[in-house]
Amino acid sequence: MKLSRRTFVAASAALVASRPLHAKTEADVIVIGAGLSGLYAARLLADEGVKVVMVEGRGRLGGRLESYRHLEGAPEAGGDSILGGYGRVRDLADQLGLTVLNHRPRGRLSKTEIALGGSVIPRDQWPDHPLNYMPTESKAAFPGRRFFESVVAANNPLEAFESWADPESKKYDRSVHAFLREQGWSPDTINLNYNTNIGRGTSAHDCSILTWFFRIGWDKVQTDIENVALKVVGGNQTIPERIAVELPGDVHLNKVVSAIHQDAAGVNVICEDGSTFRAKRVINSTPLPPLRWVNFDPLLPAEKAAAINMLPSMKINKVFLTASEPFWDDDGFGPGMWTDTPMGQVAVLRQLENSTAVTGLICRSRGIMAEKLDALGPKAAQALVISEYEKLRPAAKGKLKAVGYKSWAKDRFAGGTWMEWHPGQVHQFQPHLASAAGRIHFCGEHTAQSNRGMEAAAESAERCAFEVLDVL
């Protein structure tokens, strides 16, 4: 059955209840977190007749998919693209009957400008501008991440993306400051095409090549498949949330898990607010910076501890802007810049069903430049984003309105978006978070070794649900 918005809505408000503190809950299954890994392993468990109770800190379903529906075509705050090999998250999309729309054609209807030493440099002028440190071959080349991509699939060792994971691959498992470096690269290219607007981590240095090698092959896997970047009508969000409409057990929200204590029958969940949940088992979908706050006891092995303490993850802040008119069409450059700035690459939002209208703009500010904004807070932050737009845009003083900010480092419930490597941390610890820790089963993205984003909360959910069956 398709539910309509306004009954979807009324559903979903009615899982915010919970019951009465101290209240013990027997189930088979805890799953803790109703984000898409949480929800989607629920929900394969209840197909099965598995008893499930759902634990979420949060006020809301649906974990690192955040959509903002407050604002024209709900852009999102989370993950923002369905990729062509996404099977599982398609099909789930399919199966809750939802509808999807392909934004790969809309994001090229705009040009993305440069912007940097504190003015927008026309396409013409860039091959000979002093600040153009690309490579002596490639002066044209817009630089960044796809041309540092370019680079990488060109050099990648990897037969096939999976094998990151294997021994052999450990000896790829170093900085990409030193495979870049290996290319020929001088600092100040480095430093252009990969720390300005950095894709992981936050600096060449911190992050491990051996890592884009599995992204690149990845990629190009999802790409062959099928050439898509997909999103749900009215939100990507709406996938958790309508999971947890049609699951037959209890979604407890605003359940803060302070600990996790096992014993030779079965586990207790204890929230920060004194409730108490016990179950036979319990599946952990929550991302690894909130879960260092956990107490549990048995303690966790020492390698799952280690893991579980040392990784680190993305930072990415987004800030929304709308605009009051067309102001790129008074100075002839597109809206849409990549900049050495704080509000980091502005790409140009077209989020309508049945338009391509610009609905608005999206900043995204990652590694370094995200910690400044984090470090000003939320109101000054957007300030600041917006005077760098109107410094390097004069045409759009006054004309921009920041309508939506995300810090995805200060969540407290997510404390940052994905998993980031770094150099010499995959073979030491990779095989360490997908384990369970005896009736404590481990899901999320950060436990999947053959897919990113929400494909992997999808298999890693599927490989959790499968072991808990085993075992029952």
Second form
Amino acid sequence: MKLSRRTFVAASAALVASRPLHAKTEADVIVIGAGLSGLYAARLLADEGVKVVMVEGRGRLGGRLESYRHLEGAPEAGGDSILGGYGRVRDLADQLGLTVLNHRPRGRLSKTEIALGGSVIPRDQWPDHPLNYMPTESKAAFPGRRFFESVVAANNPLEAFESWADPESKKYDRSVHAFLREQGWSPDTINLNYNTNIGRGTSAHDCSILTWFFRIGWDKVQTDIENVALKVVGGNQTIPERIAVELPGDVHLNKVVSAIHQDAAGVNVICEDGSTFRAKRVINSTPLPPLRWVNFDPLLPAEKAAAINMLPSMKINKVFLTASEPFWDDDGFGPGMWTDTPMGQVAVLRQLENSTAVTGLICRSRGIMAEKLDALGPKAAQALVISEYEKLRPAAKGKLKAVGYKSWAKDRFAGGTWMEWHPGQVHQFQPHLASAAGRIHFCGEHTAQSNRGMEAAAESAERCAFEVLDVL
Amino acid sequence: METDRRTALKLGSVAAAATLATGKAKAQANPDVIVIGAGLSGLYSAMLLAEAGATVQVIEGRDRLGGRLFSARNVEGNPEWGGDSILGGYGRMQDVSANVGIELVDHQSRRDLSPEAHKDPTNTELALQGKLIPRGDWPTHPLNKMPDGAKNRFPGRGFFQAVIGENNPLEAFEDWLDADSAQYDRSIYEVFKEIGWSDEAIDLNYNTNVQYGTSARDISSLMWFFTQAWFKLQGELDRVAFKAPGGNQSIPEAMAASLPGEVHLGKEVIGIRSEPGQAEVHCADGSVYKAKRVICSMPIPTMRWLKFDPLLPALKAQAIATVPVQKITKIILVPKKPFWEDDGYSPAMWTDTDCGEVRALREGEDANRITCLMAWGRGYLADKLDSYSDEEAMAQVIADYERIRPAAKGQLEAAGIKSWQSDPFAAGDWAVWSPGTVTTMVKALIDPADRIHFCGEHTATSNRGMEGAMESGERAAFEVLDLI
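I've shown you the form predicted alone. Could you give me the structure of the form predicted in complex with the partner chain?
Below is the entire complex, every chain and molecule, led by the chain shown above.
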């Protein structure tokens, strides 16, 4: 990536001389957070001639788009796939001249093994296996998220997924557990299909089924538009980086915001290093957990503050592995596995543009298993994941190496991946997430109405940019 | 020790195979009871069972005894990373300590001491938005958001507990679990609003250096009505704050030594299976323990990682999956010189910065000398400190302290950090009751399931802290004695 001279100067100045800047920088708008939503909002404002200054806590751009470029094919530690209906993100990638590659067919090249209770269960033994707690009519189905989602889809009461936040949907804002019990699932069936490698939340008890009704309706639209899972060649992080290059204003890296103080004429954004930025308006794209550490004066409105404090974030840890040789040829099982261990779900990476060769394995550990890895710390977590893999697959012994690790919950600029909803929280807090507080406006995927993931970030940026343009 | 086919399938054939190689318990007969966890509650239940003639095997995941009693023995006076003070009403703690030959020392007078410059009973300076606010300036300070009539009060725990005390509807704190009390199982935020506090007053007094929960919204007022009255009783019984010489961890160590058998350390439990006639406890190293009954004293978050066969009853599983625990990260700072004599302020500070609440400890032979400072990060601040590396977190806390107190520049050395969340055998500190959970989840956590009985402070009904652990160990021991 090439930084434009202005961006580069601002970034390196912050890196080299992070001494307090007591002189206030004046701008029309300060955008906090150089992830997809913040940068896209800045781009839209700059296009309208607004003077924008960006501040970012990290030493890099991209937020929850983070490509591990030290690994072959730059696999994603964060946002992974650009789906068919991601109109804004696909358009952006186009505008920025980026090449995308559809990974969906590659994902289907190897089958995933089921590993429960300490062993790989050959597929032909699964239907009659004692650990098979699938409902009677679905004994042969693969357990987990896809099966769970098929049941939700068949019983989705929302006619249009966008109606999830409407008052009439409030009756569905209850736990996944309650919903699944009504479908006749036993606690064992729920434990197997929902709690293992959990898609959202930490258990079926603490996730609202309404969010799934929304998500599954939305997912279907994505594939109906075009059944693709696109990635930017060179890594998805290239999108925010390119937006930053094209921005006329400065992007200040390593600026950790500690306080936001409003007065009658403007807003001061105060950073940990003592520097202060001032503008007429602020766009804050910070995810919820780090927002809890910011001192707001005056305080944010009570319901908004409660939403920021109480909405949970999804916990996902990723361990990247490489194999010194294709040990899976020796034991005849696929290298990808769906397990009930802290290793979680192992997927096969095929990241190269011009080849479908296996470039590595990625272990995704979610919910309580991510908490376990976090309690152990990065080093012990990676060692545990390798030992769990080797226990299940003796053929892998000594052939795996951990080459990358990411805990989103322990990333202090994220505090988790996407925002989650406990049962009952959707209608209590949803209206307060996107609302402005005085001169502070909010974007980020947690403030989106009609999308999830990267497209939600982009949607929220658009809404926020127009909101600010109206009042400048 | 052999494993049958079903167990191998459910809990891991590798584990079963590894069992053959170990076999510490192989030669001897199965005990009556396996106690999981060598903290206070587990050890006390084991002592009571052994006294009653039952055979007991205690297993512990860590390589040390004591659980959430953990003394910083590398620091002068052994300050506590975990359970700190044995209060007046801690009858079981005082009794058991005496029985295992530990002479407790009362530290209350040391806690009451102030540096010469300050005679205020809280011994603590106030620092908000990164600046120290001299006490004389506080009543009229722009950041003073105390409720009307309380402008001259020090914010935080002491103040809001007094207010809760004045508004406590429970006649006896033990009533908190009665059906009539369910009406109070709502957020403490609602209570504060009803008595006329502003959101700013709640934010200052409750959410800053939060003691239970992460904010006033996510904590049950019923839990506070119980806890406040219980705390008050402690002081009324006898105004003491006992500590064990050598650190409180000496107590569980002496308790373990008093047991007839040896505690097996390094036994991380991964699953518990109940079947007719016996229960099995499976460990990560492949060993399997069998007994008639199991007492599980593991903290709530660590139980989420266990495989239970059969699954625990629905409500119990829900309680374990959802009841939160307090987040606490502590940092010990050792002063090179008494820098507070230079600026005339107390070294103890109550702040809204990354150093959280800083207490001045006097743990040495000279009861008047401050031996170290302990910075407490709780709730969201603990989350923040946990997102740094240990070195970064300690540096950050020192930097924030020095920013408020230039006289401390270069005078503080970090002696260690303890994040209870980052401890895989605790994964947090005490259980926290969010609104609505007291009435629905406390009993569910206590109830036995098949052959498994549960203890630990999260299952106590009449006490908190160390005494809560002891109470629960006693209850679990009697529960099991009735059945074996």
